[in-house]
Amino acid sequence: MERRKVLRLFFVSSIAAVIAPKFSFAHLNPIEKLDFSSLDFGKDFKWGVATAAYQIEGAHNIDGKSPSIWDTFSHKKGAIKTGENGDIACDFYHSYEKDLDLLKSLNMTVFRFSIAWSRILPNGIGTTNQTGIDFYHRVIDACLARGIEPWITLYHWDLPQILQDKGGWINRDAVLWFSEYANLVTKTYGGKVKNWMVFNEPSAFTALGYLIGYHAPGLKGLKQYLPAVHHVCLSQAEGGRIIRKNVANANIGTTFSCSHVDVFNSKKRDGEAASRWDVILNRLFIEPALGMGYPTESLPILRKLNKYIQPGDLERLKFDFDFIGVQNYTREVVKANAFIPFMKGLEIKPVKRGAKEITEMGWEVYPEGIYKILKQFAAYPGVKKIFVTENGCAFPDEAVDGKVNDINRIDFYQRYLKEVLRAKKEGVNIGGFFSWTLLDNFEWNEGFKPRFGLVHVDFKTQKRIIKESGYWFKDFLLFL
C-alpha cells in the first residue's frame, strides 16, 4: 500500500478514536478494503444525489398543477407493467425538509432536482401558478438553509399534457415553449441557484417516448422520433443560451445517457451494428451541440431529418456549455441484424450472453464501462468538463427488523467509483459524481419495483430507512 494511504488510514482511526462519543462508525469497515478514499478525488470534487420531478414529488393534481404526459401515460391501461402510477410517488412535495435532512445526514452537498413544468405554467405558456413556483422557492431555501447546493434540472421528461396535445416535441413550437419555460425558471430562481442542466438524456426520451412507445408520450415511427429529434436539439442549446443570459455566473450543462457499446464478435457487421448503436445511445445529441452537426455518415437514416432543417438551424444548435453530464448504467453488446429496422442491428441481453451479474432492471453490471464512456465523452475538444450526474442500480431490497442491508449496492458503488478515479488520474476533468438516487422512487414503465435509492421506502406509509448503502456514503465522505 502506498506510504500516503497508510498514513491516511492511520489518520482516519486517530481522528476516530477521539470524535467516536459523536460519530458512529460501525459502518466504516468497508472503506478499510479500499484502495482509495473519497480524498483521492479531491476537495473540490462534488457528491450529491440525482433526482426526478414526477418520480418522486406526488401531490399531481393539487395547488394548481395540470397533468403531464406522464401523469396521462401512467394511468393507461398496461402502460406501466405493475399498473402503479406516480400519483403520490414519494410524497417529496409534502416530506422535502425531511427528505433533505436526510440527504444531509449523508453527508453529500448537491441536491440535483427538477422543475415540474406544468406545476408552475400548468397551461405549459402564459400564466403562471404562484403556489407552484413558491414550492421550489422553499425546496431551493431548505437546501441553502443546510448548506446543500441546489443543481436544478430544466426538463426531465414530464412535458405538460396540454402541450403534448397540440403535438408536443414533433411540433416546432416545442422550441418557443420551451424557451417561454425556461426563461421563466431562470429568472424565478437564477439569484439562488448557480448549477444549471437543461435536459436529462435527451436520447432516451426522444427514442423511448416517440420512436418505441415504451414512455411517455407512447408515441412510435420515425416520423414522430426524427422531428423530436430536431426540435430538442434545437431546446438544448436554447435552454443553454437564455441560462447564460439570465443568470449570473452561471454553471450551465445538460445531461446524456451514456452506455459503451461492445460488438458481440469480431465480424465486421457486428462492428457496423455497434457503431449505429453508438451513434443513437452516445452521439447524437452531444455532437450537434459541440457544432459537428447531425453524425449522419454513421447512421444514413438520419439524412432524414434535413427534412425538419429549416435555414440557420445549424448554428443555432450550437452552445458552449460548461460541462457535460454522463449518466451511465451499463454497458450495450450489439450483434448485426438485417431485419431490425434502420439499426440493422440488436442488442443482446445480459442473460442471453452469461453476464454474472445482472441488476433488477436486467442490466449488466460492468464498471469499466463507465471509464470507458467517460474517455469517450473527454475526447471531444468541446468538452471542457464531465460531472457524473447519474450512476446507481436496482436491487431487490428488503426491510428488515428496520435495516436493509443491501451489500449488492455498496459493492456496485466501489467497483465504480474506482474507474471513475481511474479516468480522472488518466486526466479526465471530472468534477463531481451524484448517486441515482436518494429515494427508491417510481422507476417510469417499471413502476416502483426497482429500488436505486440509498434511502428505502415503505410507499404505503411513506417510511423512509436509511439503507446500508447510505451509511457507506455516509462514511466514505466523513473526512471530506
Ligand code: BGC
The other form holds:
Amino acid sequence: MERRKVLRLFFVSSIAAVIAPKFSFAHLNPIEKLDFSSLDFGKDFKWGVATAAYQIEGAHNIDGKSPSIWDTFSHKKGAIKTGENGDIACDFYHSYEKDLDLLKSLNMTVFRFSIAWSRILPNGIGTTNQTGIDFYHRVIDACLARGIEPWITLYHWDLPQILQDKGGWINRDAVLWFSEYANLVTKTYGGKVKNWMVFNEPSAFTALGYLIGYHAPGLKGLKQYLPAVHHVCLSQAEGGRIIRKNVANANIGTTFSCSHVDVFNSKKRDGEAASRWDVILNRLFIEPALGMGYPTESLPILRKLNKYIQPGDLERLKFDFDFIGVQNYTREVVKANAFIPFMKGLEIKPVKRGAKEITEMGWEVYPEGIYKILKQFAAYPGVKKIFVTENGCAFPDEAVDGKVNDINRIDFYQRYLKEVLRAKKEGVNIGGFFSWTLLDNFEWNEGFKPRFGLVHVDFKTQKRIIKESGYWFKDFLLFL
Ligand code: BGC
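Switching conditions: you have the form predicted alone, so give me the form predicted in complex with the named molecule.
The next block holds the full complex; its first chain is the one shown before.
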C-alpha cells in the first residue's frame, strides 16, 4: 500500500479510537474500501447540499406570495406525470429550522437555496412583499446561527406568472424585470450572504420550458426558444454585474447543467449530431459569458438568434464570473436521427445501449462522466474556479422500521466523488461539492416519485428520516 494511504489509515483509526465512545462509525464506507477521504479534497473544500424554492418550500399561496409559472403549470391536467403539485412539497417554509438542523447534523457547511421571486415581488416588479423578504432573512440567519454558509441562486425556474403573462423570457423586457429583482435581492441580503449564483441551469429551463414544453411554462418551438435563450443570456451577465455592484467581497457564479457527450458509434453523422447536442447541453450559455459569442459554427440554426440581438448585446453578454457551477448526473450518448430536423441528433436511452446501472430517472450511472465534464469546462481559459453545485441520484428508497438503507446511493456518491478528486488532483480548480439534495422533494414534471434526498420525506406526514447515505456523508466529513 502506498505510504500516504497507510498514514491516512493510521491517522483516521487513531482519531477513531479516541472519539469512538462518542461517535458511531457504523456507516463509514459500507460499500467498498475507500482509497480516499474527505481530507484529500483539502481543508478549504466546501461540502453542502443544493435545493430549489419550488421543490421544497410549499406555502404556495400564503403570506402574500403570488403564483409562479410552476404553480400554474403543475395544476394543469397532465403536466405532471403523477398528477401532483408543489403546493406543500416538503413544507420547508415552516420546517426550515429543523431541516437546517438535519443538514448541520450531516457535518455539511453549505446550504444552497433559491429565492422564490413571486414571494418577494408578487407583481414581478414594483411593490415588495415584506413578509416574503423576512422569510429569507430568517432562513439566512438560521444558516449563519448554525455555522452553515448560505449560497443563493437568484433564479431556479419559478418566474412569477404575472411576468409570463407578458411573455416571460421571450419578452426582452425580462432583462429589465430580472435586473430589478436581482437588485432587490442582492441589496437586501448582500450584507449577510457572500456566495451567489445567477441562474440554475439555463440550458435546461429554456429547452424544457420554451422548446419542448415538458416544463413550465410549457411552450414549444424555436420561436419561443431562441428569444428566451438570448434574454436569459443577457440576464445572466447582467445579474453578475448587479451582484458585483451591490455585494462587497462577493463570490459570483452561475450554474450549468452539463453532461459529457459520447458518440453512439463511429459514423460521421453520429459524430456531428453529438457535437450539436454538446452545444445545446454544455456550450450555449457559457461561451457568450466568456466572450466567445454564441457557438453558431457548431449549430448553424443559432444564426436565427441574430433576429433578437441588438447593437451592443454581444458585449453585454460577457461577465467575468468568479466561479462556474457544474451540475452533472449522467452522460449522453448520441446517434444521428433525420427526424429531429434542426438537431439531427437523438439521445439514446441508456437502457437501449445496455447500460447496467440506471437511476429512477432513467439516467445511466456513469461516474467517469463527471471527470470528463469537469475537464471540459476547466479547459476554457476564462473559467477560474469550479464548484460541483449539484450531483446526485434518485432511487426508489423505502423506509423500513425507521431506516432507509440506500446502499446504491452511497455507492453512487463514492464513485462520483472519486472522479471529482481525480480531476482535482490533475489540476482542475474545484472548490466544493454540493449534493442534490437534502430532502426528497418535488421533482418537477416527475412529481414526488423520484427520491433524490439524503433525507427521506414521508409526504403525508412530513416526517424526515436520515437515509444511510446521509449518515455516510456525516461520517465521511467527520474529520474536517
Ligand atoms: C435541477 C434540479 C433537479 C435535479 C434532478 C437539476 O437539473 O437543478 O432542480 O431536481 O437536476 O433532476
